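What follows is one chain in structure tokens, specifically the form predicted on its own.
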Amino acid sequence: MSTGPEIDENLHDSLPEPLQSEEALHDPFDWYREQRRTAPVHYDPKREVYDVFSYEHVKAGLQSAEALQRKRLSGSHADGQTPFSYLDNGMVWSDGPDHKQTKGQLFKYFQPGLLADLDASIEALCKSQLETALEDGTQFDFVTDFADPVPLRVIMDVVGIPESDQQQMLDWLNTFRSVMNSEYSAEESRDEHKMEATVEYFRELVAERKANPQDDLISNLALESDLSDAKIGANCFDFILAGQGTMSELLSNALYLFEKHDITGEEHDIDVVLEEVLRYRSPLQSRARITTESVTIADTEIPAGKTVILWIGAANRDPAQYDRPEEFVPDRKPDHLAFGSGPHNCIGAPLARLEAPVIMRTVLEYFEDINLIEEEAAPMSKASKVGFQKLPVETQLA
């Protein structure tokens, strides 16, 4: 395998010491199985943060909205008018009444039997991507040329994105992901301006479809909620982040992991694997928060005010809740928190669980083989995540 872009200066004295390598971020497994040995949290002097590794304790801590909160991307003193003050009005940022009335309002809208009417756009959607990504022969690379643009247009879809800004669009993304405060570190966003064309982008989205409706998620909360202009452009901005890069790295968990286990649509449940893969290989590696107040995990006190870092990739593989935790196993069915638990559980997984499922069997049924090239796969480089960022495969068509 072969490694992606070397590791920022900036972002590798953020990270754990035992993770600063893209061989340890790609398999931080046995890390996660030493710290939980010695101690469900351990205090990282050199980052200032506490990390919590437990299935237990995690999950807890996922829960506790109060007194572990969601770190906002425009820090404490920042000027109200910044880009980052308009993207902290999307509900993944805030906490108390605030989260749970604009949840409320949009948790409708993710409801499995509204969604249920996409699998053919999907399934046609995937089609039309392989062919283009087999135009120049039976190599491609899974990440960039299917897992990126698939789940990409297929939220910017549902949300209301013209297919024309689709590029425009990911370079944005990704260029909020670097900007972004990291996930496993104190550290607080940055370079905000860079994000000035994405939230004029989006006023004027939400303006233009309160005047001009169309069949799509902007339109529908622009006329049927009661959310600020903001909110409605911060959180269609947070659907996409979420709805195309967790999904094109479950999708590329998902292939390597089907292809290491000899995974077909024809011997096992889809659906059931899938929640496989993101038990063993969660997308989503660590959630960040903040103390409010003094807390108590596992005996160990957390003075307000500090960084905590759940580890949700090390707690999916708790020996205290899974047998044979370091084992996939294909019709597992487990309860995991690749989604998040409590308030701020993911409230696109009713879409992630029917367009996964969809998108995979639409790849497993268009080729007869399809085959790894793992001396020029690259693993991503951060650890709140686990993925890809290049895998090359081998195809034949059915």
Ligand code: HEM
The other form holds:
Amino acid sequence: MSTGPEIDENLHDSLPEPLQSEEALHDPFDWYREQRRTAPVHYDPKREVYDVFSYEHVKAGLQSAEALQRKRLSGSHADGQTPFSYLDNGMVWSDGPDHKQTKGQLFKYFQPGLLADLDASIEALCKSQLETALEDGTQFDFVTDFADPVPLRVIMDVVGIPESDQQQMLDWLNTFRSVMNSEYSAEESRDEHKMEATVEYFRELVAERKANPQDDLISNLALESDLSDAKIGANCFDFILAGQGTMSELLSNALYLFEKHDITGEEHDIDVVLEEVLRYRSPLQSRARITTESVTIADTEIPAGKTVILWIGAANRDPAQYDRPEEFVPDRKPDHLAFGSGPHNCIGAPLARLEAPVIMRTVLEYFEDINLIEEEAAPMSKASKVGFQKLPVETQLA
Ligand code: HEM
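Structure of the form predicted in complex with the ligand (previous: the form predicted on its own):
Below is the whole assembly, all chains and molecules, this chain first.
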């Protein structure tokens, strides 16, 4: 199969050999350490990618706007007529002035001041989800019964998607992810029917909110921005996609580390501890870029048109950047790369930073005791993510 730039980044997410076990996916940090120790950049002939591991070079790579660019989603379509070319309108899939202009208009809706009144509704949502999770007894899966649905509901409320469409939205996110993860994603993304219903839904929703504005992001963008309807719809889909999985992984990593390090919320400031969780087990461990020209990274010359994998998870444990990098230090206050850096940095970081502490405080207060059933836990199956697909817990109410 060709590995040209039009092919989505997940082809290059095919697992590096040392990460081909559940143990290594759960704990890839030994591999990173060894790689970083020998050289900051390695070429992997099997995956045909250049892997970058040091903080300095990962950060520079994320900040590079010209030489290293994001890949397009569908590549061949630019007209918005097919489902994937409509989704191509998301800023995640663009670079340069178009990306900058779109992000400039979206940025202000994610400022902390505008999000502050979400606290009470997030807490109420957590409690109701915990009640549902406990309907069958004291054990539940922290991921599927809690960490997956809660952030999904939060971001759907922000965007303006009715609650009744939640299950449908989750199915669409999963279809999109399965196309992106498929070995045949380049072909599948040209399939007229894949994601057709999703795109139709967003087209209709934008038109409907234009006609009958509500108090939500879709309506605000339709009324206040000069973004095209397709840009509004595609970016709102991306907010839901980007805001759901990463948050779920942050929450499950947080619970896992809180349990390992006896973090109860009484002795620690949860906002501060969560920054160390983000450094220590970053939900997004890597990002892919394509070289638009020949570049040299740490003495390694990389020709144009090659895939570069920037390992955020390795950068966040670089001893050149942090004291005792392999140690979880709850009050460290790290300057980390978990939300990226530079032009594509995470627009949802203020929302994540507001949401995660409210959720984790509510969980800690809700239970007298919460214990991991580790033998039944399952890590994420992609090298670009660290978190859990499954994290069963046994609980005792407060
Ligand atoms: C713990 C939670 C989160 C983590 C760890 C995270 C991480 C990241 C990272 C690393 C990037 C940079 C991608 C790149 O450089 O290729 C990014 C971008 C992005 N994130 Fe997040 N994110 C989180 C939550 C959210 C939320 C709640 C939203 C909802 C709005 C969101 C929306 C986005 C979008 C739209 C982008 C693309 C920005 C662009 O291309 O300019 N993220 N995120």
